[in-house]
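Single chain ahead, by itself, as C-alpha cells, in the form predicted alone.
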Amino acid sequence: MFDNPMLLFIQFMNGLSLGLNLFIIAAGLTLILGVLGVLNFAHGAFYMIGGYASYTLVNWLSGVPGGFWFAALGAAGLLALGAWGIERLMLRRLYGRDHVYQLLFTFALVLIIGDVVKVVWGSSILSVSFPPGLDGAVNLGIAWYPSYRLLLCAIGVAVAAGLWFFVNRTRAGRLVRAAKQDREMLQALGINVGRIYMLVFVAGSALAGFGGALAAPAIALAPGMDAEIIVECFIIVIIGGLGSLGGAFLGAIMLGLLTAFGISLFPDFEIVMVYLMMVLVLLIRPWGLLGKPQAGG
C-alpha cells in the first residue's frame, strides 16, 4: 500500500473521516465525564437512538429539501429532550454518590434502550440513504473520494472548533470549567451548579445523537450497535485524558487512522492494535495524552 500514493491517501482520508465522526460522539462523553464525573455507559445507546431516530425522521421528511439535515438535528433534539428528563428525574440524585451507583444506573439505561429499540424498530438491519447530492465522489486531484465522508470531516472540524470556542472564549464555558474544578466554590458564589450539570448532560447526549444521525448513512443500523461505539469512545477518552476535549480530538484521530490502516495492513489484528495503542499511551502517560495527573496520584 505504501508504494501506492492514491491508496495511501484514500486510507488516510477514511481514517480522518472515521476519527472526526468518533470525536463528535466521544466529545459528549468527555464533557459528561469531565464535568459531572459520571461514567455514562448509556452514551453508546444514545448514539444508537440518534441513528434510529434519523432513520424515522428521514422517512417522514422524504421529499422535503434538506430533510436529512432536519432529521439529524431532530435526532439531536430528541436526545437532548430525553437526556433532560433522565437528568432531572434520576441522574441528579446520584451526583456525589459512589461511582458504582452511576455505573449501575447507566448500564440499566443501556438494557432499557436496547429493548426499546427492538420494540420500536425491530431487529432487522436498517439503512439511511445518503443526503441528495452527497451520494457521489469528489475529485481531489490525487483520487476521487466520497463527498459525504468529506462533509463528515468538515462537520467534525467545525464541532471541534465550536466546542473549543465555547469552552475557552465564552462566560458559559468558563462556568463549565469552574464547575469541573471546584463545584463547592461555584455554589458559594451563587452559581446554579445543578443547572450547569443538567446543560452539560443534555449537550453531551445531543452530541451522541447527532453523531449517530451523521453516521447512519455510512453504517448499518442494528440492535447492539451501541456496544462497539461505547468501547471506542472510552478508548478515545482514556487515550486523550479524562475530561480533555483536545485529548479526545487527538485520540479520535489516532483511533480512526489506526483503524483505517490496520484494516488494510493487518486485518486480523486491527482490533488488537487499538488496544495496544491504548496500553502504550497509558504506559508512557497514565493520565492520557493531554490529561493531567490526579492530585495525590
Given for the second form:
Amino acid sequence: MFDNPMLLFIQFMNGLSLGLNLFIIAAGLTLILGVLGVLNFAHGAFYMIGGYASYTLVNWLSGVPGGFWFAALGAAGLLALGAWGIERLMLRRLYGRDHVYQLLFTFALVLIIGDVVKVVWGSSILSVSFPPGLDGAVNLGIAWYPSYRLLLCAIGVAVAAGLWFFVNRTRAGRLVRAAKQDREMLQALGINVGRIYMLVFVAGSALAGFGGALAAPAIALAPGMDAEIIVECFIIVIIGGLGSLGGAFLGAIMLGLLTAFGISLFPDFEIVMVYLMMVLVLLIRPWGLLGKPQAGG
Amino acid sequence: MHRLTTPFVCAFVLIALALVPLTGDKFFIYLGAEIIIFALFALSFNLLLGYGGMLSFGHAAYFAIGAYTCAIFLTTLELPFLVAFLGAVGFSAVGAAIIGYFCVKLTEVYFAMLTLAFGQLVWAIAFKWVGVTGGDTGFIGVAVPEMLKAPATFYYFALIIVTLCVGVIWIIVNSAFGYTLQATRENRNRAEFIGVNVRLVQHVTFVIAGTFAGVAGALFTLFNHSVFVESAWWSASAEVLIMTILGGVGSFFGPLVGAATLIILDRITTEFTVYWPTVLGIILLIVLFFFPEGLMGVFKKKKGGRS
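What does the same protein look like in the form predicted in complex with its partner chain, given that the last one was the form predicted alone?
To see the whole picture, the full complex is given below, headed by that same chain.
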C-alpha cells in the first residue's frame, strides 16, 4: 500500500473522516464525563436514535430542499429534548450517589432504548440516502474522493472549532470549565450548578444525535450499532483523557486512522491493535494523552 | 440478616440446593447449575466492589480466561481433567495478577476504565485468535470427562466446588486481611497513614477475585460443553455488576441472591416476551431509585450501612 500514493491518500482520508465523525459523538461523551462525572453508557444508544430519527425525518422531508440537514438538526433536537427529560426526572437524583449507580442507570437506558428502537424501526437493516448533490465524488488532484465524506470532515472540524470557541472564549464555557474543576466553589459563588449539569447533559446528548444523523448515510442502521460506537467512544475518551475535548479530538483522529490503516495492513488484528493502543496509552499516561493526572492517584 | 440466623439460613439453602437433582427434571438441574456458577462469579466480583470499593468493568475477562483455558486444556491439549481445572484457575490468577498490577495504580472512574480496556483486550484476543479459541463461532465440543456429563453429577460437582469457594471467600472477608481491605474502602488515606500498603491489598484482592471468577468460568465450560466469545464482552461484566447491585453490595450473600434472582427472572420473562432487556432495564431502575441497597437491604435492619 505504501508504494501507491493514491491508495495511501484514500485510506488517510477515510481515517480522517471516520475520526472526525467519531469526534462529534465522543465530544459529547467526554463533556458529560468531565462535568457531571457520569460515565454515560447510553451515549451510544443516543447516537443510534439520532441515526434512526434522521431516517424517519429524511423520509418525511423528502420533497423539502435541504431536507437532510433539517433532519439532522431535528435528530439533535429530539435527543436534546429526551436528554432534558431524562436528566430532570431521573439522572439528577443520582448525582450525590456512588459512580456505580449512575453507570448502572445509563446501562438501564441502553437496555430499554435498544428494545424501543427494535419496536419502532424493526430489526432489519435500514439505510439513509446521501443528501442530493453529495452522492458523487470530487477530484482532489491525487484521487477522487466521495464528497459526502469530505463534508463529514468539514463538519467535524467546524464542530471542533465551535466547541473550542465555546469552552475557551465564552462566559458559559468558562462556567462549564469551572464546574469541571470545583463544583462546590462554583456553587458558593452563587452559580446554579444544577443548571450547568443539565445543559451539558442536553448538549452532549444532542451531539450524539447529530453525529448519528450525520453518520447515517455512510453506514447501515441496525440494532446493536450502539454497542459498537460506545466502545469506540470510550476508547477515544480514555486515550485522550477523561473530560478533555482536545484529547477527544486527538483520540478520535488516532482511532480513525488506526482503523483505516489497520484494516488494510493487519486485517486480522485491527481490533486487537485498537485495544492494544488504548492499553499502551494508559500504561504510559494513565490519565490519557491530554488529561490531567488524578489528584492523589 | 442476624448473625445467629445466618448459619441456619445457609444450611437450609444448601440442603434445598442439594435436593434439586432429586426432582429429576433437567430444566431445574440446569437452572440450578447456572445459578450456582453465576452466584460464585457475582460473589467474586463483590470482593472488589462491595469489600474493596473497586468498580471493575472488566471482570468477565477472568471468567473467560478460566473458561477458555479449561476448554483448550481438555480438548486441544487433551490434558487430564484435574490439570485442566487447576490450569484454568491458575491462568485466571496470573491474568488477574498482571492486569491488576496496572489497574490498582488508579482509582474510581479511571480504575473502571482501565479494567474495561483490559477486559476488551482479552475479548479482542479471544475474538481474533480463531485457531485457538474458535473466534466468533466459539469453542464448541469441549471434551468434558464422561463422569461429569450426566446433569445431576455435574450439578453436585459444581455445588461442592462453589460451596467450598464461598466458604473460602467467607473466611477471607472475615479475616484480618478482609478487615484491612474494608478499611482501604472506607478511607484510603487513613489506611495508608496507619501503615497499610493499600495498593498491595487491592492487588491481592484483585487476584483473589479474578481467580474465583476463573473457577466460575471453568465450571461454566464444563456446564455448557462450549465457550463463546460473548462471555468476555463488556456486557458480561455489566451483567455481573447488575447481579451484585440487585442482590446488594453491602451484604456477603447479596450477590448470590442477585444472581439467582436475575437468572430466574430471565427464564420466566423470556417465556412471555422477547423484550427481556427492557424488563431488566426497568428492574434496574426500580432497584436504583427505590432499593439502593439491593434485595438483601430490604431484609436487613436499618443500621446506616454503606450503600
